[in-house]
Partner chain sequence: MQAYWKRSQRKLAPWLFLAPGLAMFALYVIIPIFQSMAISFYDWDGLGEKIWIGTANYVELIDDDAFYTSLKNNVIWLVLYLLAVPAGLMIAIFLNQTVWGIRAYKSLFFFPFVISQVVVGLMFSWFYAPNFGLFYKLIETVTGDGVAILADERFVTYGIIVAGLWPQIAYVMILYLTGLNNVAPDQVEAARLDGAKGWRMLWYVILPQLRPATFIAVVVTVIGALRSFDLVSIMTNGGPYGSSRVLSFYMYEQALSEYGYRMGYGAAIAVVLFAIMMVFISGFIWKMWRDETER
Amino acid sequence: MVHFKTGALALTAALLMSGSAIAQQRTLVFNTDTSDPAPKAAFDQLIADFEAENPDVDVVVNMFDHEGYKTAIRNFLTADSPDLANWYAGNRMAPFVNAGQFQDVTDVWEANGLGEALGSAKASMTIDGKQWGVPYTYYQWGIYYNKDVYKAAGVTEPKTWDEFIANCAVFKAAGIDCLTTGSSALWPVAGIFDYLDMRTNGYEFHMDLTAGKIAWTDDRVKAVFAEWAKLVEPGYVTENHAAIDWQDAAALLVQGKAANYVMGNFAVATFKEGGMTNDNLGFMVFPEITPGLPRAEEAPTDTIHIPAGAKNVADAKLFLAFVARADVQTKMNGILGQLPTNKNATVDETDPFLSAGFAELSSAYALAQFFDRDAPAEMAKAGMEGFQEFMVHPDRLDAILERLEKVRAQAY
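Taking the sequence provided, give its structure as one chain in the form predicted together with the partner chain.
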């Protein structure tokens, strides 16, 4: 609530200021959650460039705290709409689209050929055959590992899931957590589930499951947990993961107490702050489980939308077209340290993680958003709690799946 209040205060202040601005300058109000240092720098640059290209438009930014924004957006969309707002792709934008709070921007896509340039992210921006916003960045998920630990244990990077499990036995014998995670905020375990499901059953099955078309008690879902049990039952996962945050688990990897971590690319900054370098931090694509399945990856996408109540729609569309451009995305994602969604954009080749991620995603068969963006909120919450419980009590699997099935009947 505090965050919302400061946000609302900023908003009122911004509106007061815009009232007194010079008449021929058109204002574009932009509400963002980019309060973290890198995103803030990237957006400052983006907006400065846009204003340089469009000197008659004045972009007024209302910066919200990243977490507080998730509550604030529901208030400002209905009460005092900006012209542009940050949000996320996939099912996370569905409530706003269905409630008529976001504008259809299909014309921006068509006029600028974005269906082609932003092809990999198009599906996640589409509801009812229309596009509802423009993606500007995404990042890959995969397994980050400590090369020094691998060397000390005498194992090599696994090519298959069986090799990965075999490595775990070696790490266990050496007193090292094969896989670490910090599930106190729940979402890190969803990444593990997504990958196990996409590698065991494939992308289409995973999408059907998160869309509520498949029962959680289905044998194919149980097969996913059977693979997961290979990690959990022998104790290959960090023991007290439910009590720690993802950053605490990252520290375990940095200290060499853990070998692998299923994470998103944003964690690289944390690993490096802990003292790791490109030499001893490794990245690999999650290994194959069912042979021959087309490889799908997680790539959560961040987006910009035009709220239904926007006052300056013409300039807002101009801004969306601008942010979709290859050169703009190249520059912006260079600062963000993430991947551009425009396929004609380039990434910094000296960063091994970005170039690996770019290769991983551009060669992927399909991209998932992430469990809590693909599944509706109620299912996502119950699912992630179920995953966490399974990682502590694998013997309760049947009860957990029964419960998730009950939520599925309720949530869709």
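Next, give the form predicted alone, keeping in mind that what was shown is the form predicted together with the partner chain.
Nothing else is written out below except the one chain.
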């Protein structure tokens, strides 16, 4: 852990103050794992701007590395609580809320109109009808596709799942993988499952499944795999996906050997390094399966919370209101290269993928966090292994679901 003071402005101001003035300085302790270069730069700027607007508040940052933080947060929430802490939305947030370790900040949401401004992220920040933190950044998932391949095959961007599957037959006839993925690391196929489940059964069902409230042998879960089988059984997916990683699959899209890829926006840099441009790389929202279901999206969301043991709650709430603002999120996400959760913020309009993602997520009904964030570690590992196995051996579905049901009994 690195402990440091940010904000040259606050430091300079403190040096100029008299001893009595310094004594009135209020301290806000912030524990964070934003140690990578872009997040660290974004938070340094965020805190400097907050201190400039609130010169009587002194923000002290305790910096942890990512892996260390996962353990540290469990310790400091019970022992030596800060006033603010980074974490994640959805089911990753729930254990701390249920244990009484995060404070209810519904009043911050109501006083600042966040239900409207942060509308798409509200469901993932809500438990028992109350909000338990503020989201400040996320990024989209969806389907990235090769426009040149679409054009050569004479097909157009599908609006429904039936149209997507119909396109797959055309691509296969042309010797092209309709969908590529690399499942050697397992997680890429979890994105496919999440979208198929949310589009077949809806957001609430998906969150209940990842929270362990629904049996994996449920007919509604089997309905998800029936949709997946429409891709797998005719051979529309890259055959050796289990032997390659996600970057190898990205190369197939770049080379025109594959048409579509379910992936997060971080992959755009990899596609472009391979030689794709804004002219031939396309992005689409995952198409509708069950007509009329409210559209939920996959958008891993980073959040800030007030621990139950916070000593300076008033300034912590002031900070949450600040980080929720459209102008603050615009500036912050410009540094992060990600998307602001405030729909009134702006993004770099020269980047069509950020613009498309911002439109996709700002208008979504709700946001899932990704299977390995929404499900506990034991369930996530078994689930992703099962998804990969199904894609290689779809005939084993019943045995896979029975195995996952046994894990569910233990994992929760």
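Between two forms, the rigid core is defined as the largest C-alpha subset superposing within 1.5 Å. Keep in mind it's a predicted model, so treat the numbers as computed, not measured. Numbering follows the first chain given and starts at 1.
Visitor: Any idea which of Thr160, Gly274, Ala226, Tyr139 is the hinge when one rigid bit rotates relative to the other between the two forms?
Guide: At the hinge: Tyr139.
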